[in-house]
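We begin with a single chain expressed as structure tokens, specifically the form predicted on its own.
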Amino acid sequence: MADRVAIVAVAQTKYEEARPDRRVFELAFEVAERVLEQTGLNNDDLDIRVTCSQDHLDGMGISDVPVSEVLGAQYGAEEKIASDGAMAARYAFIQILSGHYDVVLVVAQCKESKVDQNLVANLAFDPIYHRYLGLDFLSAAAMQANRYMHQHGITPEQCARVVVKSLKNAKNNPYAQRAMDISVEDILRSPVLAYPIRQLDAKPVSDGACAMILVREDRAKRLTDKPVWIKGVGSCYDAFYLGDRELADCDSLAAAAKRAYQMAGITEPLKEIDVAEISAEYSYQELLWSEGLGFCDPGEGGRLIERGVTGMDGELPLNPSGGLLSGCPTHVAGLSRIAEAVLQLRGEAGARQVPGAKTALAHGFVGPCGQLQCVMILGK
């Protein structure tokens, strides 16, 4: 068995709206070729591939059988995530600690803008109950936001302002697809997708693709001199039914986060974590899953961005990239968190560097109002 596991090459596309020039298997090609041109290894060295996708985005079934082929998984291993790119790379790590394997290529692609996702979505509620009322992800959090503004005070400027910061931020990052300044104002008059979530509070419709590769300890320094280590990960499932929850509250993320500190010895997050990158889809969930993470108290999530801590010269930058809010699709969200992650500790994000970053978290969820949770600590 492994004692630690190390991510020694990460890859992304730049994500756009849409990607007609490329077909999703050639997305995650692009990506699979360059960290191994980073790390030198070939096809056959590589002992397994985990790939991360879903069926109904990909608009086929068992969408990863034509990924496998561009990865080289013949007379190989595969094995497929159906769930958030995070989880993924969770499963990796999973892999090599048990002493299966020894060095393996994670991918998530998706082009989101082959489908109806809000279709898509409405699938993925109960057939009997729910689907029929026509929810889906959008509506869920349309719900969740409202019953967590009116649970703790939160406002729309508030959540306006994690608008303003990510894409202000998103401005340094070249894989960025919406990069602007821009104002609270702006984004108050911008359309209602869903009240209380408008145009601009939402990330985009986005194609695109992430890559790693993650090693056992004995491997990595001969593969790179910057590998970056896995310090603690920790997942968690919430109820189903959206009625069985509190919506205001973020349990399955406050119980991944206890575990991936606890693994990683982490007592106090705001002030040992350098740097975070998390996955929002909507302004709301920023403030909403910081509480989750233990970076302020629950409610305090709107005070947290408007006192600056999470700034780029803040206490904890968050989203140096701009987030998902400046474009990334579903299922690769996590992993190119991940990937963020890992370029700032090896003090390769350019322009949206944190100086000094030693300690990073990255996050990712699926489902509707973020049912499945998965935190990652990593370090140098």
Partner chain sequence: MNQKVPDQYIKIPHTVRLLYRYAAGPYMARFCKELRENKRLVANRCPRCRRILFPPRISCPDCMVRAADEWVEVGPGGTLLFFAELGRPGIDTRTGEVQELPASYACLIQPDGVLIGQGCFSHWLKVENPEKLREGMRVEPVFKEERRLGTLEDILYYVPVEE
The other form holds:
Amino acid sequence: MADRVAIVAVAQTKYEEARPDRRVFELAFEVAERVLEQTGLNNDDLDIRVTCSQDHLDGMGISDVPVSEVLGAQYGAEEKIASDGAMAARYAFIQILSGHYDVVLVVAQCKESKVDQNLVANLAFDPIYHRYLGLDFLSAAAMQANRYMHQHGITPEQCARVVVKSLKNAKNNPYAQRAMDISVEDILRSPVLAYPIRQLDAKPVSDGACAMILVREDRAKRLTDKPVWIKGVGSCYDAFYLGDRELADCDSLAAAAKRAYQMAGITEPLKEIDVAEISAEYSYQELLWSEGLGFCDPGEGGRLIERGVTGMDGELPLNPSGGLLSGCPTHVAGLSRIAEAVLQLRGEAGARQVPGAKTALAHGFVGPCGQLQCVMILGK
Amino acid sequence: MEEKMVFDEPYVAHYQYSVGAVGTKFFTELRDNKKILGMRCPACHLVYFPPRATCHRCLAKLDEWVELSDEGTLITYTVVHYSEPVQPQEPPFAYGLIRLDGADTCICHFLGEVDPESINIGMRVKAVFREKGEGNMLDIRYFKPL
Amino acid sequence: MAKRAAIVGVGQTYHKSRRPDVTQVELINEAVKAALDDAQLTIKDIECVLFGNMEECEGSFLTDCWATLGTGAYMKEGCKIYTGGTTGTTAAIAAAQHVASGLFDTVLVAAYEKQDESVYGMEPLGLVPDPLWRRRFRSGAGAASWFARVGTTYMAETGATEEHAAMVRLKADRCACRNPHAHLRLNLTMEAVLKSPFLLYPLRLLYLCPTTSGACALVVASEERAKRMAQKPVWFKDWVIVHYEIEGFEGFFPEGRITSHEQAANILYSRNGITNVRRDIQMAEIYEPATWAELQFSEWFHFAEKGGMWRMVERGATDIEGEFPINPSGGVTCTNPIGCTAMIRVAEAALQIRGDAGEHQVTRDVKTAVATGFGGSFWTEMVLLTKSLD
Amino acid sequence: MNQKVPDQYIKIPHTVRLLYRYAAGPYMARFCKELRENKRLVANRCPRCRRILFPPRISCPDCMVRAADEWVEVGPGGTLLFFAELGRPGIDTRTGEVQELPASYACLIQPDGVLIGQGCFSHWLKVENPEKLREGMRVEPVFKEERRLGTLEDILYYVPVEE
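For comparison with the form predicted on its own, provide the form predicted in complex with its partner chain.
And the full complex, kicking off with our chain again.
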């Protein structure tokens, strides 16, 4: 690509079960402050701030009003992407490519502890046919998990292995909320939330924020000696009604990945990508999304983890950070995945570092059963 | 300075959702005649259920109504064990994704008159109607195994 | 480097207070289809679908997800953009940026509000103020009080009288009556306006924007693509976004600080060599949330010298046939489906440049037009559109 | 098929009920505590431009630098910036129903010690002599004497000070 866009700084809060000590936009400021410190930039250097949050989660209309204020947008610009954080980074990338802005601050913040997530998710279902059945993203995901496992013979043990791997990896991640050595049996013994999803198959409620600074190529060198380049981006919507989709496939993720791979010139993702950070709120999603991302053939997600391909020592370490299962709020999730990928490429991932990582993939999604998917390819 | 203060505050807002001309016809037939209608896309040739005014794939206007069977196949399901105030049933209860005979897409609804242990994907189910319809999706109380 | 982006399709619904005949997605679809028809494209030609609305109005979460049934975003790129009242311009700007990035040749952007879905109209917007600060005290002292204050200040500072606001409202109504898409088309007389009750002196009920259900959509295309298309392209020349902290809204701009409108205008004009605003720009579609604001905002945008806007109104300069038409569509006091109100400004300005505004086409030859958005806590967005690429 | 077009469109009612836990954070917590325990209003400052931040905040919108742990007492009396007789009360978001108002006027107050543009707030105004109301007059708060929670509702309303 002729015009390159670099990520020159990233910051995350530690993800925690609840942050009763902070307003949600204070979390946003705290991570933004750190990326400014890292780059030596100040408020005047920011061309625009792209924030990511959701009014119904924040309990506030136009909830970016206080956010833009603490991010110094007095006489400045801010736009809110009401989607996943990865979509906010994608938009910042597009803004820089458009030539209109050179330096963009991206921040996503969310306090899931603020409101019952299932009740808010219920409002995402159409009020004509589905909402008053009481559906939410958990019960929808359970139907997808069941369909996926049935169609492809995925076992509960294979799903549980995702949790074992994630929580073990999380022990190396100082930002992780939940980290432990746990057995497949522990997970299969945990209470069922919505069959076949058990309590330990699901991500915990989490509060936190993530920020990064994206700049045009010619600005990058002065701000960091380790810029990370955005090589490819793709997004895609699936059908809205669950019944309009084959839930055992993930067409929209495959399409989003195809676009990102094309842009980045990737033809064999498993070989060419060194590390991937993907958004899986439930254990089955890591397997299903792996198929959509082309890490394995459709239906092979279960064997992928069994063969250890996605472990820390495997061919493609998946979620060295522990991923969402180790704790990360929705909507911050995708941006946090990108931040983790950036740390890997900069060689700054500490104990969770994948040695020699040169190309990374980050992924985020929103909507019931992953309706809108976003894939980003990053490189050194 | 580090005192934690938290204010709990309810939020209540009332809405009335238009189901539109298409939805009104569908719900009226369901309520008054216990008929389940879908719509066929003239371009994609798929029969959509629930009905909609436009094909989400090609944006063609849909106006061909198709009467669907009240029997269908269970595509997937879940048994819910947690409780939320918006759920109209007490857990444990089951949601299913059901493809009615004659339709190409599925509807999500409750499964009833069934032991959660004996539900299986691919089983045949049949709609159980509410005696007196009210003009919403709950005029079908649930789908039961055949 | 950056590519040029053009509006090649414009669509909107007929705006009404209630639309029980359609669902939210059916309403959105009306505008989407109109925009695609206008561009002489089908949804297959679209690569990316952007979307915006103010979700409290419908009590829905992730509205872009359900909306895919009406926008045609199925298997396409896209996302939701939401910045309150400015959502419509932010989304239009986002579409321009998606195309200018070189990644997309055709982008559809849609916005809507179906306000009849809320039992109490705009009341869910009570969620906007900070719960620890002003949420409890919004009754009577919210936006309406600010617009009343604009009126009293404007009169005190400029020598305008109450009748000048009435003239602005009458002009809006005259325009709306010639725009079949406008919501309130009342055939008002001066007498009727002056009989409208005061909400707060000098803000009459008629001076406030209505509660509207409607949708708007634009098709934006790259230069290569636009030049191959049948529809006359309208080019995005530039855009600017300026925020202000919320104390600006409630506490007014202190002495020595310029408003977000002036700041936006200064940036936009200086960047684009606009030295004589009324000469270099031929018309404006501005987001005037209340009649008094049209007078005040217009001066902040430098459409008139300070304190001079009411004189322009007096001589009919802002009419459809005037020397500098403002809101020939009837503007926001006639039509206000919140999430897409600002996008309608862009759509209407584009129609004026194309010469396709029909009955409300301005008589002046429009080569350059400006559309503005207003929202958040005194946030201003401006979009500069042109007929030709130069 | 019955092709009759229905003349009455069906609507589906729905009530959104959520419970939010709003944290005050360290800055507003201090404000709330001072209000609850000492009937005082406090603000903090930007260490760079020295402006007052009211309500107190983590950072300055002008400079985007973290606010200093430097507190000033402002108000609680102040100047009446604006007032309006309340017509139709709005909907209380806590109940979804019409809000009960403790006074018949709403007002905007510039608390003593805060410059215009650096913060003001809305409140209720209890008025004995409406004809004497004018912008710029002094107003003083009437506090709740018991069960103060630390929110601005601990002030029942403001009253104008007639000269």
